[in-house]
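Given next, in structure tokens, is a single chain: the form predicted alone.
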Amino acid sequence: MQFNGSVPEYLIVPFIEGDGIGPEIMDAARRVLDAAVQKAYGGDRIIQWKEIFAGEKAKEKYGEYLPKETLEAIRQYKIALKGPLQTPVGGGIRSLNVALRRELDLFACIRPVRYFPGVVAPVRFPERLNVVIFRENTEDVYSGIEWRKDSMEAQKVIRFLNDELSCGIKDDSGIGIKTISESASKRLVSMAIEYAIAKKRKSVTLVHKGNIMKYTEGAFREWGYEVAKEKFRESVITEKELHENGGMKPSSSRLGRDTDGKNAERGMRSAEWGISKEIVINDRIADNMFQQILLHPDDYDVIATPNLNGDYLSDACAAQVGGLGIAPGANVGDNTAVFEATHGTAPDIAGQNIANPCSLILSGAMMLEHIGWNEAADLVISAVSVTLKNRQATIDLASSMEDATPLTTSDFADALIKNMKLKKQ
């Protein structure tokens, strides 16, 4: 997911304010990111922000929710930072976020999920979860191929399936078509493995429902293993191959379930068996994965999954560490990347200066890392960690913290900037 091209010291970054709380959290995010770049590079590198438009603001300015000028700007500058967008009601674009991903071929939704000390979480040991989820962004049920009950299209498809293929579908059914392709699956898994190797992570887990949907999600699993062996043979080993090399020495006494339902000891780096591979490739059935990520979160590292599973799983993981308010995200393709808040527009608190900007700020840190400005990215992440550990937070987090100091959106940004400390050399 590294930036495709050279990065100028004077970098133009398009941004979409977003709807609802978008303007407030975008202002906070830009100030924090500017401060991090200034502190890290002392003026030698600068972000020039360029506003582009989508959502309600675009409708007012251009008469449409996603103008071509916005798409052209993102293609030109290759990156963008985006606030939350409200999906239009009553026709038009089905989802602005889905439309952006499709138009720009942002095929990977990347969601790092980690715990920040000080945040109150619903599980006993939230610090054990530290995963990066790669969710395929362009296919699955999100591809939008569906027809309403009793529509001409639905009836035509039902007649064909019943008459030609004897499927026995009820006449009063709505119809949806789920597509998962080899090409899209392999490029998603390839990106996940490349990330795991570059970041020295220990495993990549393919999450699927292939025991039931054998030719879509089951195929995703098979294609994932295929591309791992075809492109990354020198760096990866499968969980099955580890078993064949004498079993897997567990990192604890826990026993889990593999995808065939047999007991399998997990949580093991291949190096501990004298096998010179960097990454273990395994897979888990989706419903079992929800149990595993709760019971044994530290057994998982990088996760690659089709679209719908990834949507569920990324939000469920975020809930384990305190919620979407501290969960960053990016939509990444071969040539462009859009970094975004992962939560909604929260219109009920818009304009009150109380919204939590952490998700967008941490997404901005992902953007800095993407372009190779790692020192600035580290400053942002460490500042968030220190500030939350000090129980300085917006009201959504502070209300559940003991002896916390509730801050406004803008005051929270000020606290982050104050808590930015360069590491001693």
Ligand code: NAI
Second form
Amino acid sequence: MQFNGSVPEYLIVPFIEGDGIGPEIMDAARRVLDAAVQKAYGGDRIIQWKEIFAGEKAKEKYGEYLPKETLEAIRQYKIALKGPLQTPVGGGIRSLNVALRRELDLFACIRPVRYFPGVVAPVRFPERLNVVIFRENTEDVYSGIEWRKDSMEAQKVIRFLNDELSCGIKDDSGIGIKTISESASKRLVSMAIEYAIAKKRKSVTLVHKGNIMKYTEGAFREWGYEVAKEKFRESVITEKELHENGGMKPSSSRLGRDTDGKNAERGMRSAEWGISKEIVINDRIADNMFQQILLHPDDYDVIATPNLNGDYLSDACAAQVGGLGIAPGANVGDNTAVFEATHGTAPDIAGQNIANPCSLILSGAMMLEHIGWNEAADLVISAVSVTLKNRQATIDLASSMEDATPLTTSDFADALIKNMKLKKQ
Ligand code: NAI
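Could the form predicted in complex with the ligand be given as well, to go with the form predicted alone?
All chains and molecules follow, beginning with the one already shown.
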């Protein structure tokens, strides 16, 4: 998705502060993003922040958790930066985040995962992982079509499946429905390939459990390859085609298996074989992928996957680089994108000025990149990198770093701004 078809000079950004630690990390994030824009463009580009409301603050002001004015503002300005929202307790809306995604048709959850030196990670070479995960956001077992054991609906569905289709389901079962459509799968994979081409990444891996769930996850894989060939033929080559072109490197114990069962060197640039396509498309079965990402992380790059796999994989990858609390994220549709902290409201530390604002700040950097303000985005990312490398961090990270200085949320934001340096031309 290209923001408004061109790079703007002036940008109105609606923001939702969020609940709990939201106000503290949003304040830090806005200061850091403003500083980066100022440093990168010297006043020629500017963000105008516009507060919109959701969660507890909206309930106080409008009497509802997700007012229509908020949705309208995000539609109008096409982007928003969002702090974490507390899930309202006691009925009504199930989750504000799910409601936002549904209302705005934000069908892709995008999670870049990279290592920042200085952060303590559980693996030996965390820097080898640098992936961007595109998780389908609207379907799969997450669409909320489910019925409790013994409910009228569950009994009805069980009767139908047993009587009409001889399914043999136990009477005391709860029922959940998994749906995966061709249209939703293709638009997700398209977005991932467009991103890979635009950012000159080397491969897109379709992660699925199609060996078992053939007509949902298996179909996701088929549709993924189909759309790659239909829409991006000029730019993509499949791993199988590489293999058939004789471009395969000698086999070794490192080789993965695509689901056609053939060995193929994963994630290698096709150019290395003298083939001019930009992006290699391959696929991996989800359980194998969890091994691959640990054993050979640098073989993977952009990942496209259905909802459930994506949920697990995003957190597993973030944990691998020690960054579950700092991983940024965005929920993106054809016309709109909401950039948000991936953690919750942390009520246990709210109001103490000790929360880590990195997730929201790095989501803000994704937003800058999304609108084409790449220089400002790079400044934010390198400032985070330098600051954490200097072992300046909030207490959650500092407590496990050697010789670290624990900083408050606002002091950490100041340190980022101080460490923000333009690269020499
Ligand atoms: P949580 O992510 O808020 O907190 C889990 C633990 O991580 C806590 O110990 C907390 O102090 C710590 N933590 C989280 N973010 C931190 C940060 N930036 N800096 C330092 N420490 C941090 O998860 P929890 O407790 O399960 O959920 C609390 C509320 O947040 C719930 O109402 C939940 O529904 C909501 N939530 C909202 C999300 C969103 O808006 N995207 C995502 C996850 C939860």
